[in-house]
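Take a look at this one chain, the form predicted on its own, written out in structure tokens.
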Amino acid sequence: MDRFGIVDDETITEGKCTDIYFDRTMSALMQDGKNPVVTAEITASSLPGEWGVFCGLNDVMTLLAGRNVSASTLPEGSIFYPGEPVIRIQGPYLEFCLLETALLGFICHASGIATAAAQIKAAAGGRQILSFGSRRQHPAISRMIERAAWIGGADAVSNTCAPEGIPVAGTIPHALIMCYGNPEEAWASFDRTAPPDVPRVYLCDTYCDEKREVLAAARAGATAVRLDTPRSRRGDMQAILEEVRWELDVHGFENVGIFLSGGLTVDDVRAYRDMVEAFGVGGAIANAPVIDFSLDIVEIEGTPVSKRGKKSGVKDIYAGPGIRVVRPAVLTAPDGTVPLLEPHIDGGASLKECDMNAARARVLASIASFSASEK
């Protein structure tokens, strides 16, 4: 470990970052010469909402590379429901016994972030969502956070360590305005120094009433104004937004948009979307509840098995027009359906690439279909 207490890549891939009982399991099995070929499935029995977004497959692929295992999974960015297997792993148990802790950690965390981003994007009604929350997590995982937020539907992210290809966006902090002592000088400095393609979004609630500052910002050339009033001082946010929008319009600044940030929830986004052009969402994405996946052995040496409360045997998800069901893989697929789990690893060799933009496209297509079905 380095001086920031970060577990390095080699420790994770070698299975040394694991729960102690897996170490003890390995010792017992190895001493007795046992290493059965098993099939294990990863499922979540409950979700923070009706559906989840499967994310983190890129790290799973890296973790299992070179191992004597095969894996079929949902494509990254797929919508899934409680009880559906998102990953199926087959191989000698000792090949992946020590990796379970890291494997689950990868997908539990990333899927939780992607799910929250997708649920917020679905609630936004076409408005832009920006991921502003990586500062709420350890900086070592900022790249993962922004990747998962992007896959979940965020239109841009704020962290400069986001994977290449993801738009990085942000305005100015209260600190800049405080360093200049007044917003006008800070806005002018930002305008002089920011690249021309950066939108001139001016923060408008550092010292004064929002109505006064947004009009000053609009006169100073803002393309949009950002309200980031601390939750403890908001009062009636609906009324504040209505007043700001009214004053901008009545003074001839109809084209100046409103950008809202500061402790926003999915309910806030849904409530304010008719008056706001874009939302900066922090903890509701970065601190989203993890998806509580578990890994269970369902077959040993070809024989269906299960622990109490689980269903034995290999399963698949079958989907078609008007139907989506989990069934034993040994049964014939229902008419008009196809299995959703796809081979991704064969004997430790990757069969497919994890394309984050393709994953994002899956999420956005699902959000669009949900919206269409609600009309």
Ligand code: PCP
The other form holds:
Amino acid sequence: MDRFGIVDDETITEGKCTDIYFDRTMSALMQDGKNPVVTAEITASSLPGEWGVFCGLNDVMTLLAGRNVSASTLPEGSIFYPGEPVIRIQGPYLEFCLLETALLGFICHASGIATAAAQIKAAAGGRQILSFGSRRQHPAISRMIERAAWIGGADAVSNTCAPEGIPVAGTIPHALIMCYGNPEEAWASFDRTAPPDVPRVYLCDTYCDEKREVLAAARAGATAVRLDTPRSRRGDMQAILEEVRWELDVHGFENVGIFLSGGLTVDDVRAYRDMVEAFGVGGAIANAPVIDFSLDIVEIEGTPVSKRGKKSGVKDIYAGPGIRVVRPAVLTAPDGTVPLLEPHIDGGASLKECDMNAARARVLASIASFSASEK
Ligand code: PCP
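Okay, that is the form predicted on its own; can I get the form predicted in complex with the named molecule now?
The next block holds the full complex; its first chain is the one shown before.
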């Protein structure tokens, strides 16, 4: 542990960040010379919404690499439904017994964030979503948060530790305005000092009414105005947005967009999307409920087994036009379907890269198909 209470990579990789009962399981099996070859599946029985976005596979692959196991998984960024196996691991049980805690933690957390980001992106109807929520979680996991938000469909993220390749974007904090004592000087300073390609989005709610400050910001050259109206002042946010849009338009600033932030939920994004060009969303993405994945042994030495409440035997998800079903892998695939689990690790060797941009493209394609089927 270091001084910020972080478990380091090596401890996780060595299986030392685990639940104590796995330590005891290891001891019992080793002392009795038992190490059966098993197949385990990772499945979520329920989800926060209708569907989830599978995310965190990069860390799973890192953890399993070099061990005597094989794994087939959904590609990262795949949509999944309750009861569908997202990962299948095969190998001697002692190879991954101690890793279950970390394996589940990786995908429970990342998939929860990616799912929330995707739900918000779907609700935004084409408007931009910026991930602003790394400050809501421990900084040690900010890279994971921003990666999952990006895969889920966020258009940019605010944390400077985001993985390379993800656009990093932000506006102006209230602190800057307060340091100057008035917005005009702060906006001017930002305009002088920010790189030219940074959009001039001026924060407009620090001291005065939104209507007054947005006009001042527009006159000062804002490309967009950010409203971060405190909860205590909101009353009717819809009416505030309509009024702000009206005043900008009537004063000749039709091209100045509105950027909304501050405690936004998926319902807020859906409600305000027709008046807002971009949303900054923090807690609703970064604090998303985790997905309750569990890992279960479904086969031991080739024999189907399961605990009560679970289905035994190796399964796959079969999908084709108008059909998606979980079936025993020993049965032939339903006509017109293909199995969705793909080999990712073979005897410890990685077969594929986890490409976060390909994962994000999968999510965006799924969102587009959901929205097309709603029309
Ligand atoms: C931050 C920022 C966004 C917030 C975070 C997004 O707010 O202004 O509005 O996170 P949320 O969706 O969880 O609210 P502040 O802490 O008010 O920071 P600042 O005053 O610097 O804008």
